[in-house]
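A lone chain, given as structure tokens: the form predicted alone.
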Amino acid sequence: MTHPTTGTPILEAQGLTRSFGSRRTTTRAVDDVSFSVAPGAILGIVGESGSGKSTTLRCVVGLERADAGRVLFDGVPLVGANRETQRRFRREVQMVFQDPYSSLNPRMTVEMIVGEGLDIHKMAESRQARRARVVEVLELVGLDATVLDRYPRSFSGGQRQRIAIARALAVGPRVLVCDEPVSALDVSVQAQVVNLLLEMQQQLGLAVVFVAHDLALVRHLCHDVMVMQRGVVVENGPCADVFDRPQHEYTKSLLAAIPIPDPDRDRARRAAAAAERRSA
């Protein structure tokens, strides 16, 4: 994938740290994590369960309070920023959650769900303008006005995630923060949602931070990748460099676990990896 022209980061994390636990036992879920993403770029964050990926995202968007470190938006630190900068951050940085079954309010119609952000940020001059914007973003994600009065329970998982993406797009964000947005979906619809995200990113010029377990997906979708293990960033850089020339043993083990459809190639790769470990 061609990397977009680099520029001033739109979203930046510097030295984020977050711990959980009691007085006796403390676990550092995020340990001095830093990254940045430029306009139009897609950053993938990978690692096994418990590596701190989701907690990092939650600290970035403010759903968790970091113990240390800071988040910058358009070069401005959010802590101590004025009210207008805080409001702009909340509107222009939107999150798509992992589970579309729990991220949508079951008591709200699709129109209410997608239009809620427009109400909060006072972006619609009238009910007609609000509905028109809701229909516009629904059409962007492959739905239409016939779903406006329906509730989440009447949709499939893939359709619910499309509604969640429409909700995020409704307020005109510049950054999408996606926390494993396809892992709760059937394999048959994962590709549809991923292709939709990529299409929206390219069409709208969004910056995207994308957390995933699937390294093959990250290689296909992202420009840069950050590998996390036990709350620490162990490797990062352009996808081509990290995937083709991994430096850290943990990254090598993650890449070795990617299944290859060809059994002969898969066996040869595993044999080569075992030989490398014996010689190390």
Second form
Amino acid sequence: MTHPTTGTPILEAQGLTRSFGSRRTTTRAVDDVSFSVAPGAILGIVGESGSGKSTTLRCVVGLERADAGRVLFDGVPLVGANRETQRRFRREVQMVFQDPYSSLNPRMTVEMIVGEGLDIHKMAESRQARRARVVEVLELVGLDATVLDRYPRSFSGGQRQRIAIARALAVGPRVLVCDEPVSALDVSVQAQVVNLLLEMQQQLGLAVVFVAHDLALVRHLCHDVMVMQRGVVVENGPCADVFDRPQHEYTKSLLAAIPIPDPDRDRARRAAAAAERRSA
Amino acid sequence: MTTAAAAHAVPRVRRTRRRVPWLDRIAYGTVVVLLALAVLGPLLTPHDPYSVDLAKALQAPSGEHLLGTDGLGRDVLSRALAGARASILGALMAVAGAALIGILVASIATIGGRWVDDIVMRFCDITLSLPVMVMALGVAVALGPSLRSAVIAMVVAWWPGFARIARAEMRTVITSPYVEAARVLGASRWRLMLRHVLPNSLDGVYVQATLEIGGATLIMAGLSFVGAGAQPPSAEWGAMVETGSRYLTSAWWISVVPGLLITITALAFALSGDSLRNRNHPDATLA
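Alternate state requested, the form predicted in complex with the partner chain (shown: the form predicted alone):
Next comes the full complex, this chain leading.
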């Protein structure tokens, strides 16, 4: 996998911090998190449940207000940016949610769902142009014009996630932010959706921020990886480095938890780990 | 080909419809009849509901006057039919008005931020702490007793209940991922409200409205009964019960006929609302 690190980052987070709770019992869900994504690069964010991965993403796209820190888009800080920059951010940074069963409005047809961004950003001159663009993205994600008038409830989880991806792609984004986009899907369709995302990323040259707790998936997909634990980034860097030479104990334990689909190698690993514990 | 065989093997999906219990069917049927009466009632009167003929006063039900006559010799059946419009449409209008205002206020509370929400909802709580009847009575008398005042009074007394239901639903919907998806796309507050939140949060209000029409009919009649609603010559069920109450021992039909109609209306709407609520259970697929 070539590693596109050149060029100025298209999306950058600096010192993002977000706490929850009352004055007495605050929890720092996200604590001084910084990262940057170059155009066309894929950044994976991993960590156990509650490590602040999702909240970080939500702060980046503005669904959650960060207590401190800032987000830069194309080198420009979003807070205090002019309207045009903010509008461009809203168009060029799109998100795919975890659960495709709740991320599609049950009372809208596929055409309305996928076409909404086109309406918001006034990107279609006529109804025909709008429909043509909707069909175009639907075909891009492996659906076709026959689904236009159907409602989300008549689709399977995998198909729904395709629709959600089509919605995100319709407005022509440059950054795609994915919050565990396959963890709510059947294992049998997870690979299809992951491959679709990868295909879209390569075809459209998207920068992707990919939150997951499946490390094997991140290793397969991402250029860079950032490991989070209790709101703090404990390790980050190119995927190969982090996975092959983990520096932090937490990363090591995460990696050790990846199941190996080969009983002999798995046994060998466990024996090695046990030996290491004994000598320590 | 195996695919063709497989396609044949797939059983055709049949839309399963839950059986509607007989009581619910009766309630729905009655509601339909009552609504028809509200529209057509005044056209079906066998006699002029307002023509006074003292010579025929207090006649028991007979061939000519099927449900007898009242103290001024007016035909009770005709008055009951003519009164359907005021009583039922009055209640409908009151509930519709209250639901509409409730939805509007709830929308403002939902998009207005924490402060607006707090102020609006505390105001609702205060209004809700007063019994609807007392509140409506006060407003109706203050406005000057008339059918219109009664309707306005009921809207004033009733909207906070709808606002509370609508707001609770809207707050859940506005945090749902599809609303967040629209926010990420850059949707304005207006679009979020109109396209996403409102269409997905009004089921509860519809059910509540149907449930409340029954109660509204009762309050409506009650207001007229105590003289704060429809005024004497006009045919309205509550007012008819009141006029007849003086003759209850000698000419029971004057009060009992409209009284029964009020009871039937209240029951039919309440049962229909109940049935709708049960069918609207989250598990049920929305058509």
